[in-house]
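Only one chain is included here, represented as structure tokens and corresponding to the form predicted alone.
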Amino acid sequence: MEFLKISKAQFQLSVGRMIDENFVYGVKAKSPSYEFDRLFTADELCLNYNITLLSPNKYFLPPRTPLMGFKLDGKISVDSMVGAQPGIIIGIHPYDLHALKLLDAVFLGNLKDAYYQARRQVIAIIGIDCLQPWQYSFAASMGTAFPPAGFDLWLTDTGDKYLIEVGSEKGEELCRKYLDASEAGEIEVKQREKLREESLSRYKLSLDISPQLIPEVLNSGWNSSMWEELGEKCFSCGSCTMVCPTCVCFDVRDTTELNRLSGERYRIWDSCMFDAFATIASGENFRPTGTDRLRHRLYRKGKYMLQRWGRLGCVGCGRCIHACLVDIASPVYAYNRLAREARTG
């Protein structure tokens, strides 16, 4: 583990030199929120921000990907799609990278999905510490406020400097070639440790059980009323998952030419919130209601995606709880009442 430090002043002199060669996407202001957008000048970067709209996991899992193109005219062609830009992403939290780990077990584990691992392997990852959590997140809780293993370059605000922690080649190369960095001392490493200690207790919302012991209240908890009063408020409008950095679920579609001598298959975002959604070609939907879709989607973020990739699909970034038109999304009131309701019997 090898640590640096450098200055802002020549932190900013140094995304001058990445945006000037690579394709470089960081966090800019645009009121009223904060999103990941491709920069053209290191002026356009805002480290020091509470939450983006939509997470960085957009750049590895588009709202829409091209699959494949064809050609009807005669003989059926094919040409594949795969393939990706090289960049750099700065200013991932990490909660974020939390869920970026999550895709990863999706995505490159038994079946490898080649869109999302081309893309994987050509985009740099430059995070930052998240000292100043905004009012909705609760990953001190989810055990997600600190990153894991997974990150090129990790940042930690020190003042007037940047700390950085060096986690692969790939950023071992990032600072030769771009950081005018110098090695940090143990005082600064130390620094840090503080300065992640004292966010701690910045965050305003938290979960009443450990995350560990989810799973074992939605065991208890599948016939709650609970479902019921906020299924009849749901709106099924999706926002909740549109903005959920863990979201995974997708549908394929196909388009043609007007001269329908060519066209394209891609995929695009989908949601379980959506009534659709669990609809079949017999007309049988198996979730109908919004109590149904509502309850699916905790269920899948609190144990389902657990059971499968070893991984609780829910970060505490409380994106969804800012989405929700009717206040109706939060997992943190969900989860502890039904641990409230399972000690009550």
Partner chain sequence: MINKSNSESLYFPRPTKLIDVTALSEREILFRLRLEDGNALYHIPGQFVEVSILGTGEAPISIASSPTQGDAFELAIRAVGNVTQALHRLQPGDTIGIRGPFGNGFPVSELKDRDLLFIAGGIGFFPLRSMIQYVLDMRPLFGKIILLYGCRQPAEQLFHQELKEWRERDDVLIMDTVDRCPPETEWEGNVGVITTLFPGINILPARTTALVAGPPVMYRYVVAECLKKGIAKERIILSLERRMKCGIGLCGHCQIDNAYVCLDGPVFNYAKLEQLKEVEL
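Show the same protein again, this time as the form predicted together with its partner chain rather than the form predicted alone.
Nothing else is written out below except the one chain.
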């Protein structure tokens, strides 16, 4: 493992150099929140943020992905639309990288999804520790407060400097090309440990049980009165799923040009919270109520994804808690309450 350090002023200059030569995406202020967006100047980058509106998964699994183009000439011949713009994302928080690992498991598991793969291959990831967590985050208790392997560079804000952990060859190359960083020593690495340790106590929300126990809690909670109580209020608006970094469901649709000569098939984010998500052509809806859908979502996050892809479907970012206008989407509330109900019988 290689560690470097760089002053913040130097880092900003380096980012400027990256922007000159690359598509660089980073965290920008969008008062009163933040968002990942294309950077045009280095001073737009805002690394001491608490949360971004959408997670960086929008760069790997865009809201709308063209799958293929075709001519409407009666033949079945399609043009590939696989491809990706190489780029660098700066500022990914640990929980979002955990979420990306889940996306990897889904799209690069048994089946390799070429569209996802293409983006994943050419977009470099520069992450940063989240030392001042957001009030809705419960990443600490989900075990996602620190980064998993899989980044290219990882920053830690140590005051006037960033400590940089190099995580890949691509990361090394970025350092060589753009960063005037110097070797970091044991002291800095120790300091990082300490800063990370301290950050854990700043989380306001936490899961009362070990995350490994969520599936068990869910097993006993199917008939809890909680589902009805919360589900009644649901708008079926899908906000909770749109902001979630681990949500991967999509719809596939076709469009055709006005001239009826050509068209395109694309996939677009869908949500299991939408009323018609599980409706078949005959009109039968297999999850007809808000209650059914809310329960499905939280089972998927807490159990099904773990079973199928080996990772929990919730990384504790807290975005859904904040996004839900009727305050019912919180996984931490639901799992804690079910755990309590399980204890008290």
